[in-house]
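Let's start with one chain on its own, the form predicted alone, as structure tokens.
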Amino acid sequence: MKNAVLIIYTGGTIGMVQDENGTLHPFALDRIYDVLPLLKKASYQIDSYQLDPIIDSSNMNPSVWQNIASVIEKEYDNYDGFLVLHGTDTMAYTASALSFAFENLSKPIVLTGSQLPLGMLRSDGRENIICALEIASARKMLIPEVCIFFENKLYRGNRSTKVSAQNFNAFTSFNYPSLAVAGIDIYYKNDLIAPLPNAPMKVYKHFDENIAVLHLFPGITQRVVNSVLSIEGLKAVIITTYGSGNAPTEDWFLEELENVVKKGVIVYDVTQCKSGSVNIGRYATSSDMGRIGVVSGYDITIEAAVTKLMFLLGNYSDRNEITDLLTQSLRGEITL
């Protein structure tokens, strides 16, 4: 039987081409093969499903996450695996919310895009997505994983972050290795892939919008601090601290963040650092968060602590079922 790829197009500057004008404008994704001829040789069958309507990243929410992850679970027996073109500014929370909403995965989900759009004669975009399609039809050597393609380099989506706004190597994974390398071959790296499940796939499509990002800095005051702790409704927060998960002693900050924690909102404490982990105690002037109640991010990125934070809101009740849960590796977005 011959391998199928379902392409879902969610908009981003990949998807864009020129008319005889020079106009940049979005492409039907049904007009793939006009785009990129050299995928009618391909060994695999290529389907489509397009995004109503399709949208710039920067316009990226919990309910297209929703869209998505249906999309895949209705035709998840029908492909070997599924490449979501998408645009590059949100693409690290998407690869991250999809990797929490699908438990027990065991077909790639891959998702590329590029820094110029196919329309453009330098576009990055063919070979990413020529690459990514190969990646998510490969019987051989399958990844049941959410990735990342970009610039020949596969990564765990949920460890990924963009690192540039003008080069092609636009993404990164700091504290976790790549998955695998294009070259003239796809070097692949079987001990860093996670090992295929031997249970049921399980879709979660409930997202609590509830959190908020406080981001420490230098100055800060105690009404910026309470603004964002006192927001109605708020059900967790994350504090963006320096090094190791180090913030101010200050009498007023602690009180503000006590206070906040025993009215049952979780305070997560995620480094503002691209590499390295949060270790709170290792320094005084982190010693006060763990007595207070503050839960370590370790290693995870803001981009998955924000999605890992709504998944878990949005599936589970009991404040300290969830609290225990961040600082479990749910999806292998965190290093223990």
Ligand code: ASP
Second form
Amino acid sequence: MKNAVLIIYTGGTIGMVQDENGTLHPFALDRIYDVLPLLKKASYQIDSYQLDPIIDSSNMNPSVWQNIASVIEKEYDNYDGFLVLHGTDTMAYTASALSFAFENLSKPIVLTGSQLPLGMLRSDGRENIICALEIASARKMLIPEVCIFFENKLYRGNRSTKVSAQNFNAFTSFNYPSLAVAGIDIYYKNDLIAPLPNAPMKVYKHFDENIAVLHLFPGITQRVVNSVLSIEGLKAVIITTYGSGNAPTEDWFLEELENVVKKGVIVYDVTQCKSGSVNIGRYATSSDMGRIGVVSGYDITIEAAVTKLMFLLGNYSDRNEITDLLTQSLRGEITL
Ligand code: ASP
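Got the form predicted alone; could you also share the form predicted in complex with this ligand?
Below is the entire complex, every chain and molecule, led by the chain shown above.
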């Protein structure tokens, strides 16, 4: 039997084609062979599913993640891999969310998109789709992970970040090397790819949105900090800190944190640095946070931190268990 890939089309720049007047419209997925006739040469079967409505990924939200996860769950046994076509703006969030949604994944879920619509002559979309399909369809070199393929690299989804609104190499992974590089051949870095699981796949589709992100900056006032920490129903807050997880040591700041931790809100320390890790206690400017019970994000990306919290709060109820799971690498998202 031929290998088979299911394309799940969510929208984004990639899915636009120009009409005879040069105007860009989203293309219908049943026209993929018109848009990319080269795909007729593929040795694998391609089926497609289109989300309704298709969206610019700035409108992405947990209910769409749920829909994508449900489609994959339903079709899991029928395909060798899945390709999610997605806008680039929030692709790293969706890739991270899906990585948490699927435990013991034994098939590739590859996300890609493009900086220029497929309908434009210089589009990077053609290359991205064709390589991503090849990776998603490969039975011999199986990647049991949620990944992003962009330009010529395959990244672990929950390690990826969009870094350019201009360049074709729009994504990178600062704290984990790429999993594969596409040149004349696709070179897979076997030792970096997650091993095949030995337990059945399990899907988690609940994401709890009762979180907030508090970005520190010199001069931040108590009014700003307090207004975030006193949001009704808040269950967790990510504090994006300086360097290796450092923050002001002013009494009012530490008291605000301590009060909210005592109320049961999880405070998660994620560094503003793109690479490197939080190390609570390395400097005096973080040791009080450790004492208060702030949880280290290690080298997690903000995209993975947001979605990991939503996933844990959506699927676990015990606060201690959640904080314990935050400090474990569940899907390869942190380096311990
Ligand atoms: N705004 C678009 C989106 O994220 C950008 C893109 O696809 O490149 O849907």
